[in-house]
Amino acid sequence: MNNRKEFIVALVREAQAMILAKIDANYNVDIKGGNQSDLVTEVDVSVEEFLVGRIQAAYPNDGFITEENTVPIEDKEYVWIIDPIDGTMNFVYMLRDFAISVALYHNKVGQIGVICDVVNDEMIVGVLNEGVTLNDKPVKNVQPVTLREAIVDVSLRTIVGLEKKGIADLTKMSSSILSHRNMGSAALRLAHIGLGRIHMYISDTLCIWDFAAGLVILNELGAYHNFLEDEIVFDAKRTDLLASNNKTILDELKENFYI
């Protein structure tokens, strides 16, 4: 597995350089499925094609699940799950706070999770049973906090969506937490839970490429996650995800704000 880890980290570094070279360039921006919040650029597609092509050349028997669907989904023993730019809206409008997210799963168990904060030059790498590194330096396990001490990342869209689904009413949560943020990149926020920068991330209608790498990192650092509706699915379907610094603050959230 170390050979695969070294391979994918080096490859993601190349992809990072590709994005940085194009960040100020003129490129086409399209809307996916009529959703004005779901953007895709030619940079997303070219980076994904680069990653897939190099992985296929090195590991021709492996399968893929990718956001931009440049390769068919196949049920293989080893599956690479790729989001070439997680946080495309941030890439387009803010030129920061977006990430490359790549995970390797073996028989649906996460083995490697790589999240690269492109602009801030942070490479967070988790390997099953081997821990997590940030730019090659080991990361310590999370230190548990209470809900009152928690910084929570959740969007207005998610707050409305969870209430409509009858799952949770988070409209009055502000008085029970330390603070609220919304960055716009699931991959980065999951990594940030592991790094102790925030303590909870809640989002509805994520896809597996948004969180596959992050779950490997969280599992290695003793953090917690669950799916609000369904279990993880290895396809392009959407699900709701809640990830937290520890299970106790999830239980507090459920007790106070679940419907």
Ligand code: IPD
Given for the second form:
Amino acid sequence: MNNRKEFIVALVREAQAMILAKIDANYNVDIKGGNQSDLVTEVDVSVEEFLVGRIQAAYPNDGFITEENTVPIEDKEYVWIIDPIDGTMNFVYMLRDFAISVALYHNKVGQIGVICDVVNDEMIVGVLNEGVTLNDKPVKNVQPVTLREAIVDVSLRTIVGLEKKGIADLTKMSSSILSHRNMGSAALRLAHIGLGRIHMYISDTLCIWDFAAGLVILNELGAYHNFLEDEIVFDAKRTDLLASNNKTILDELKENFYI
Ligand code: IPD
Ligand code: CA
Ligand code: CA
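Let's see the other form, the form predicted in complex with the named molecule, since the form predicted on its own is already up.
And the full complex, kicking off with our chain again.
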């Protein structure tokens, strides 16, 4: 696995340089499927094509699941799961707080997760049973916090969505947690749970490319996650994800704020 890890980290570094070179350029921005908040730019597509092309050249038998559909989804022994820019809204409007997210799964088990915070130059790499590094330095396991000490990242859209579906009323949790944020990049937020910067992330609008790399990182650092649907959906379907610093605070949240 080490060869593949070194290969993908070097490749993501090249993709990071590509994005930084384009960050202030003029590029086309399109809206996906009529959803004003689901953006795709020329940069997303060209970075994905670059990553896919180079992986195909090095590992021709591997399959892919990618956000921008530059290659068909293929169920192979090894599958690369790619989000070329996670947080495209942040990329377009804020020029920061977006990431490249690449994971390698083997028979549906996460092996490598790479999340690159492009502007802050942070490369977080998790390898199954080998731990996590941040810019090549080992990261320690998360320190458990209580719900009262937890910083929770959840979007208004998810709060409304979970309420509408009759699952949870998260508006009521505000006095039970330390604070609330919504950064706008699922991959980065999962990495940040691993790094101990926040403690919980809740979303009902994710696809596998948003969290595939993050889960490898969280699993290695003793953090916890689960899905309403119980298992990862290995296709382009939207799903939910609850990730947290530890299982106890997620159970506590569910006990108190699930409908
Ligand atoms: C989005 C971001 C956002 C999350 C959305 C994702 P994209 O990914 O991760 O934080 O709320 O559900 O689709 O479209 O910027 O790659
Ligand atoms: Ca994404
Ligand atoms: Ca994306």
